[in-house]
Structures are given as C-alpha cells and as structure tokens.
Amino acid sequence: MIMAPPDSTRVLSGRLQRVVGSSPLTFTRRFFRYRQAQIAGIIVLVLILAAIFAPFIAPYTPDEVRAGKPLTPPNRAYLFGTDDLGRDMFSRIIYGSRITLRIGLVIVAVEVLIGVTVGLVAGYFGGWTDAILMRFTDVMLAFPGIMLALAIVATLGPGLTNAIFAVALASWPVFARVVRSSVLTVRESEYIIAGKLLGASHFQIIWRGILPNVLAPIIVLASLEFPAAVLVAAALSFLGLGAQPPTPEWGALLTDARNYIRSAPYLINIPGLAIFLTVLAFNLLGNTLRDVLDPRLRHR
C-alpha cells in the first residue's frame, strides 16, 4: 500500500528540522548564545534596516551635487562629510548598503544554483557524468577567483551587472565540490536505496531524499561566500571594472576618493570601514552557523 505524500508544510518543516537538528526556536536561541553572533547580528540588522529605509534615513539623494560645500569634513550637518562634488557621503553610504546587499545576495544565489546543481548531479549519478563535471570544475578551480573574475569582466565590459556575473561564475565550483562530497556519503544510505527499489524517480530521490541532508554545509558555505562576494565585487569596482560613477557602491566610492587620500582621508576611511564591518559581520555569522550546525556541538 502506497502512503499519500505529506503536505508541503510538513515536508518543509521536516527538512528544516533535519538541518538544524532541533526546532527553529531552539536553534535560534542556541545560535545567539554566541557573543560573536550577537555582535554580527546587530551589524547585519543595521545594514538591512539602512537598505530598506534608505529614502527615510538619508537626508539627500545619493547623486545630489552641491548638497554641501565640496570636501567638507564630517560635522553635525554632514555626518560623514561631503565629496569633491559636494555630495553627502552619509547619504551615499546609506544607499550603498542597498547595492552591497543586492550584490551579495545575487552572487550567492547564482553560485548556489549552479554549484549545487552540478554537485548533486555529479555525486548522485557518478561514472562519466561525475568525471566530466568534476574535471570541468577542477579547471575552473585552477584559476584564482579574482583573476578569473577580472578576465570575464574584461571580456564582457565594465559594469555592476557584469561584475556580479563574473564573480558568480568564478566562485560556483566551491559549492559543487562541497555538495558532491556530501552526496557521495548520503547516496549510499538505506532510505535512498529503498527509494530506488520502490520506483522513485531520480528527481524525487535527489530533491526529497538527498538535498535536505546536504543543506547544512550549503547554508554555512553560502553565509561565508556572501562576504567574499561583496569583497571581490568591491575590488572590481575599485579597479574601475564594477559599478560605474555615479553609483554609490562602496568600492566605487574608494576609487573616487583616491585623489584625496591626504586632504580628505574620511572619503577613504568611511567606505573602507563600511566594507570591513559588513565582511566581518557575515564572516562571524558564517563561523557561528558552522559551529551550531556541527552535530558534535549541538548538545553543548
């Protein structure tokens, strides 16, 4: 007798339960017991709120020229000072948080889509499929990520969209390798073999049997790849290959400020500090997720 499949709510709840090893509430409490998670959570929350409410927080539009006197140091009227065109740096930093979050989310989403798909297919089917996909992945991993991204952007042309596409293409092999190694362990489980014997399709086995059991490393890796993506995208913008003026992307702000590093050092320091805090916060979150999702540490 074939049992009816559970409803989607129960399926999703079961998958989440399988990943975190406890209820979401218990997992959240355990996660925020770590001091580094608390600090990182505050920074990320501020970043998200700044991105959502940018039009209400920023006193000026990011591209408003002559909002103040050019190269005005930070003061009460202009918290972060003004740039060489008199644009309010506080407004540009606030609006830049939107771009930073979008860059990180889109890059990680593309990396996960490509890398997880390749890793699942290669690990599950094995044989020639595995050999071909993994040799292609090895070729991609042979190139330093930043150099490959530079080559792709140089080919496609400068621009934020091309920079996002280039960073994603240069980074997905990491996901493919991690997912494949996890699938090789899971695919020999008894319930996977039982699913095959009962006539389940390959898609059903991969989607409902294997993927939920390899979500933990995917989540941890995604949280660690987010700051790396932000950093590489900022580097491309700094080199003039990413976001183009007058886009208030933090890496591009560093490029605009190079000529004023002595006369107006705040133009360098403030965007650099914003990038540093963002990367630090997401790295701390990723490290905490790794610790919390480790089965050996769940009961501590």
The other form holds:
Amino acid sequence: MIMAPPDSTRVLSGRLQRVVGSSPLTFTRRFFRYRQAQIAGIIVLVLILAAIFAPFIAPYTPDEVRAGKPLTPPNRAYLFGTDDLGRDMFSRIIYGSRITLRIGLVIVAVEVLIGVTVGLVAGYFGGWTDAILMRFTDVMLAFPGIMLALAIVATLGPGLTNAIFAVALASWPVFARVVRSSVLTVRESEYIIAGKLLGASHFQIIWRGILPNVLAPIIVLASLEFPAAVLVAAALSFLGLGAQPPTPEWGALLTDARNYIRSAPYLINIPGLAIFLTVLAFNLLGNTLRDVLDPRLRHR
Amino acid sequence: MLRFLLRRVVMMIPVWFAILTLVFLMRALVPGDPVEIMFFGRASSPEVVENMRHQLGLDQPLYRQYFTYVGNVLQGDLGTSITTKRPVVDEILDRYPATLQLALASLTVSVVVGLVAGILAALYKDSAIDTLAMAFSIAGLSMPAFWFGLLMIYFFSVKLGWFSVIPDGSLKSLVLPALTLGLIASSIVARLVRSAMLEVLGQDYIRTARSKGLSEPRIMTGHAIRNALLPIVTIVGLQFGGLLSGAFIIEAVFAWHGIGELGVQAFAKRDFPLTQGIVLVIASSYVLVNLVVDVLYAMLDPRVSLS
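If the one shown is the form predicted alone, what is the structure of the form predicted together with the partner chain?
Up next: the whole complex, starting with the chain shown before.
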C-alpha cells in the first residue's frame, strides 16, 4: 500500500474518516449533540455568513465618512451607532468579520505548516536532527506568550500582514511539540517498519504512514489555536502594531474608541463583544472537538 | 540539594545563551537596514546614516557585532536607547519594579480566585457550581484583555467613580489592572486546579482515608488539597510568564508606567536597542522564574529525586 503512488488527498480523507471514527454525517451528529457546540455553531455560522455577504448586509461601505451624524448612539437607522467620523459601526463590524476570519485562518495555516513539518521531521529522524530542532523549539517556548509576537512585529514593522506572520512565527512551537510526541508513538509501529522494508522513501512513509495517524491531535490543536490567534492579533492591532486605520479590524476599532469611553461607550463594547463572542465560539467548538476526537488531550 | 540546584543552574546557561543569540539575530535577520528603518526612510543625508551605522557598530561584520553584543550584555551593558539617548539598562530598571508589582498582584488574584473556583468545581463535580466555574473559565479564556480592562475602567472609574482613570502609582491604582490581569489568568488556574483535584480525589489513599472514617473536611485539607497543590506550583510558574507578557497589553490600557508600556513605545518607534533589551530582560525573568519553580517543586515533592 505504501508503495502505491501517493494519491494523498484520497488517502488523507480516508484516514480522516478513521480519525473521526465514523462517516462524516454520524460524526457531525455526534458533535452537535453537545449543547456548547450548538451555540458555538450558530455564532460561527452567523460570522461566516456576515463575512461572505458583507456587501449585501452592510448598509454602508466600512470607510464611508459621514454615513451618519458623528457619535450617534445605536438606533434603528444605525444599529451599532456611528463613530467619531460618522462611519456606520454596523457596517464596520460586518466587514471586520472578514478580516478576523482571514487572520485566524492564515495564522493557523502557517503555524501548522511550520510546526507540523518540524514535529514530523524531528520525531521521524530522531537523533541529532531531533535534538537540534527540539532545542530550538524549546528556546522559542522560553519566550512568554504574546511578547515574542510583539518583538517580531517590532522588528518587521507595524502592519496587519506583519502581525499575522509574527503571531504565526511565535506560536508554531506548540504544534512541533505535540506532533513530535505523537510521531514517537507511531514511529515503531509494524506498518512503518514494513514500509521501510518495502523500500518506501522517507517522504512516502512520513506523508502516508505517519501524518494520517497523528492527524487527530493536529486538528484538535488547530481548532484551539484559531481563537488564540484571533485574540493575539486583535491585541496587536489594539496596541497599534497590527491592522492600521482605517481598516475596520475589531481590535483596531477599540484603539480610537478609548478616547470616547465616557461619551460613547458603545464604540468600545460592540467591537469588544464581537471579539469575545467569536473567540468564545471557536473555543467551545475546539473543546467539543477535543472531547469527541481525542479524549487523551482533555486535561491539557 | 546543592548539587541539584547547581545542575539546574548549569542547564539554564545554554538556554539563556540561545535566547541571547535569538535576540541578537532578531535585528540582524530583518531585511533592510535598521538605521534606514529607524528614520522611516526619511533619512536626512547619507552621512547621517553612515555616522549612525558606525556609532551603533553596524558597519562591522556580523560575527564581530555578535561578540561585541554578547560581551556588552555580560558586562551589563544593553546599549543606549535611540529615542531617549539613555542607557537601556537604566530605562528598564526604572520601569521593572512597577511591572513586577503588577505581576505579583495579579498572580495573587489569579491564584486565590483560581484555587477557590477550581477546588469548589472539583468537590461539587457536575453540579451547578461546577458548570458555573467552568463557564467562568472558558469566558476568561476568550476575553480580550484590552476590552476587559476598558470595561473595568468604564464601570469602576467612569460610572462608579471609585478609582481615578489615570493611575498615580499608589496601591489603590494597582487594584483595577491587577484585577483585570488576575481574573483572566485565574480562568486557566481554575481549570487546571479542578483537574488536579479530580485526579487526587480518585486515588486509593482518599478511599482509604474515607474507609478509616475520617471526616470529609479532614480528608480534603489533610489529603486531597495538599496533594493537588503540587502540580499547581508548576502552573503558577508558567502563569508568571504569561502575566509578564500580559503586562504589555494591560499597561497600555491603564497607562501603568511599567516595562510593558515602555516596550510598546519602543516597538512602535523601532528603537531596537531598547526593544532587544526589553525582550532579553523579560525572557530572562521567565527562565529564572521557571528555575525557581522547578527547584521549589523538587523541594515540595519527595517523589522527585534530587540527584
């Protein structure tokens, strides 16, 4: 089987089915039996719809100045009120959902790409390769949380793209750690040894023999890293190091709004609540996924 | 004991050097000339840029720059801030106590709240208390610290008028930032305490204690909580690092004059000697705290061999 030319997507989806333990439909049903997953699912659905159909939902373009009288509190015409330049907050929040989803997806994708590659290579080859890669990973983990992302943005310069890369570069070590330890448990399996005896290349063994078997922890971790990434990226934007005005990124919206904490608190609370609900929903989905897919990770 | 301590300290040295190297490379690996970047591409004349490069030693080959950097750091010289022209060490020393104060105060909040919530949740597993504690925990995990901070300011300073909006460095002005950071951190502590407690409560010696007829409070205080506290020591160490970096956001929200506020300013102005200095100091503090936690753990848990 390992000798066959790699039709990776088919194999992956087949293995994915084994990871989830049943057909996708049964899995989905089992997943949404959890009440937390139902609530979270609705929030995420609303978010995705808002992002896709933003131009149809939003009554104004996000940057339209004087769409209404500046600093109008929420009312029928302006659901979330207007900001100091008279821009419609509802439109800005709707368009902001696009940015938030993109931030989360890109960060997690880059994290997975780097972290999983490092983890697979370190775990599979062992020895010096493992020692060097893992010591490097440990050093990365020695920098506390958001500070590393901040420092990377500081060197690259402020901006949304730089912030996205900074968060990804700062957070991949978690994936490397988890994937490596999973690889160690499957590396000595008989089918891997059989593959080696049959003369499969290292790439074939890793891609088709090992990766599909360490997929569950990767999926669970990715689902939990998504909300974390959104939170850190929003914080960077809030500090003025991420998305720059007039981008309607939710974290950046709070930066200017601080000056109106007395006169227009809704300018703070609406984007804040949007970030909170989004992160909460993805955290709940991630938690459910972990409970369903990988009970061993439950206490982490 | 001494040998254990010594070995741990020796093990820390290569890690610290790796951090130092990474901090150095942070600037060296950046595409583009740091001096040009500093001037935001608006340098007055090529002579000024050249002069600046020479002053900062940037006209030297990379390995020479590295050895100079390491040598200087080992002598306690972190360079001079580009924006304030003051030694980076002085800038950091001015701000460090305020951040330490904030981190310790938040740590106290997070441990007290986290312990109480976690222990109660474990004792009354699957009850309303447990559900409430875990809901609190996931909400805390999802809360943007900067919004939570602004909410605190809105309610307690603007609406109720209990605290001044601008901190004056007094103990009272520490309350809101410490609560903000501490409550968010407590959500993780509560969750980990709960699972540590549940694990201990499932042990045989708890059953033995019960069958001996010991009272429930005695089992809890004498057997369960004491053993559950061990893994919590580790968690607290990890939390401390999170609190140090969380300070970057909280200090910006509350205008708290600590190292985080200094850092954000340095980052925004591309003051790279100051940036490097701050990153190095925070990462070193984190490594040091973890060392202390490791040693503490070994002293508290007789099962960890010291040799």
